[in-house]
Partner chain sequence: MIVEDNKKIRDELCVFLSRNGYECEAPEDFKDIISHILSSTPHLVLLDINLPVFDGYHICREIRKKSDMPLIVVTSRDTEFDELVAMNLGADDFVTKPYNTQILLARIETVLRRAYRESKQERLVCGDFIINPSKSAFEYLGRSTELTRNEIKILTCLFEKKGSIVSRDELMRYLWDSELFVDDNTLTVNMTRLRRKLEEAGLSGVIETRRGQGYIML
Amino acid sequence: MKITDFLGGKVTYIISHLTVMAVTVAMLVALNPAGGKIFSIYIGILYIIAAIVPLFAEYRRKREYYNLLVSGFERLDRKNLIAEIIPEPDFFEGKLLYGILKASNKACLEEINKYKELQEEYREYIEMWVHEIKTPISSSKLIAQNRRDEATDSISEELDSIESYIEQALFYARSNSVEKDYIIKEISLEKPVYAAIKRNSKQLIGAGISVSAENLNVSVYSDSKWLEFILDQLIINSVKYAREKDAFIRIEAKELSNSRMLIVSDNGIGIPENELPRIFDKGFTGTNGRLRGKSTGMGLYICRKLCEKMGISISAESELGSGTAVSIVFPRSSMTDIL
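The form predicted alone - chain by itself:
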C-alpha cells in the first residue's frame, strides 16, 4: 500500500482540515492584529501536527495489514483460504473485509463439497455400470467362442474393443481418486508387460505385429494393475497406427544412474513433429486419429494422469513414417517414503 494510494482516499479529510486551519489562523490574526501573527503560526503548526499524527498512524496500521493480506494471498496455492491465514484487524474497514472473506470462504467450501459429493456419486455409478456391463460382454464372448466362424470371430474382436473402452472409462473415473485404489510396492516389470501383451494377443496376431521383450528382469516401484493398464494403452496405440507390413513392437528396460526406464517402441506411421507435444492432452486425436477414425484422445491422457499420481514420468519421441517410442521412468527409491 503506497502513501499516495492512502492519501487519495483522504482528500476530503485533508481539504477540510486545511480549510479549518486557515480560517482559524485568519480569525486569530483579525482579533489580535498586533501580536496575533506569531501566536497564529504556533496554533497552525499544532493543528497540522494534531491532524497528521493520527493520519500517519492510520496509514501505517493499514499498510501493514494490507501488505500482509496481499503477500499471504500470493503465497497461497488455494486462494479461497486467505481468510484462514490472516489475523483479524483492529480497524473498521478491515473488520468488514475480514468478515466478508470469512463468509465467502465458507460459501466457497460448501460449493466445493457439494460438487465433490456429486462427482463421487457419478464415479460410483460409473464403476457400478462398468461391472454390470462386463457380464453381458463376457457372455457374448463365450457364445462367440463356442460357435467359431468368421462372423463370430469378428464379433469377438469388436467385443474386445468394447471391453477395452469400458476399462478406459473405469480408469478415468477412478483417476481423480487413484490413491484409494493403488499400492506402490516393488514389482518386476515382467508381470505387467507380459500381462498387457497377452491381453492384446489377438489384435497383435490379427495385425501381423511381432513383439519382442528385453531386459525385463528389473524391479521398479509402482502398482502392477495401473502399470498394466498404461502398457495396455500403449500397445493398443501401436496396433492402431501400425504399418501394413513388417510391423513390430519392442518393449525393453534400461538402467539409468538414478532411475529405471521402460521403453515401448514401434515402427508405425509415427506422429507429426508439431503434434508431438500435445499427444498427452485430454481429447487430442491428431492427424492420425482423424484419418484412421479410431482415436478418442483419452488413452494417453489417462496414462499421463496415472503416472503423475504414482510419481513416475512418461514422455514420447516420434518421427513421422518411422515409428514412436514412449518412455516411462521410475525412480530407484521407494515411493512409499513420499506418500
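Could you output the structure for the form predicted together with its partner chain, given that the previous block was the form predicted alone?
Here you get just the chain by itself.
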C-alpha cells in the first residue's frame, strides 16, 4: 500500500481541511489580532498538524494490515482459505469486510464439501454397481462356457468386452476419488504384466500378435491391481492399432539411475506427432480413434490419472507407421524413502 494510493482516497478530507485552514488564516489576517501575522500563520500550522497526525496514524495501521493480507494471500496455496489465516482488523471497514469474507469463505467451503460428498456418493454407487453387475456377467460366462458352440463363443467374447468397459468405469470413478483406496507396496512387475497379457490372450492370439515379456522380475512400488488395469489399457490399445502382419507387443523393464521403467512398445500404426501430446487428455480420440471408430478417449486419460495418484509417471513416444512405446516410470529412491 503506497502513501499516494492512501492519500488519493482521502482527497475530499484533505481539500476540506485545507480550505477551512485557508479561510481561518485569511479571517485571522483580516481581523489583524494583537500577535500580528505571525500568530495567524502559527494557528494555521497547528491546524495542519492536527489534521495530518491522525491521517498518518491511520495510514500506518492500514498499511500494516493490508500488507499482511496481500503477502499472506500470495503465499496461500488454496486461495479460498484466506479468511482462515488473517487476523481480525481493528478498524471499522476492515471488520465489516472481514466478516463478509469469513462468511463467504464458509459458504464456499460448504458448497465444495457438498460436491465432494455427492461425488463420493456417486463413486460408491458406481463401485457397488460394478460389483453387482459382475455376478450376472459371471453367470452368463459360465452358461456360455458350459454350452460351447459358435454362438456362445462369440457371446463370450462380447462378455469380455463388456467386462473391460465396466472395469474402465470402475477405475474412472476411482481415479477421481479423493479417497485413497489403493495400496502401494513392493510388487514384482511379473504379476500384473502376466495377468494383463492373459486377460487379453483371446484378442492377442486372435489377431496373431506375438508378445514378448522379458526381464520383468523387477520390483517396484505400486498398487498391483491399478498397474494391471493400466497395462490392460495399453495392451488393448496396441491390439486395436496393430498392423495387419507380423505385429508384436514387447513389454520390458529398464533400470535407470534412480528409477525403474516399464515399457510397453508395439510396431502398430503409430500416432501422428501433433496428436501425441494430447493422447492422455480426457476424451481425445485422435485420427486413429476416429478412423477405427472404437475409441472413447477415456483409457489413457484414466491411466494418467491413476499414475498421478500413485506418484508414477507415464509418457508415450511414437512414430507414425512404425509403432508406439509407452513408458511408465517408477521412482525408486523417493518411494523407498517414504516407506
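On a predicted model such as this, the values are computed, not experimentally measured, just so you know. Take the two forms, superpose them, and find the largest set of C-alpha atoms that agree within 1.5 Å; that set is the rigid core. Residue numbers count along the first chain shown, from 1.
Novice: Does superposing the core leave Thr152 with a CA shift of 2 Å or more between the two forms?
Specialist: Thr152: C-alpha displaced by 2 Å or more between the two forms.
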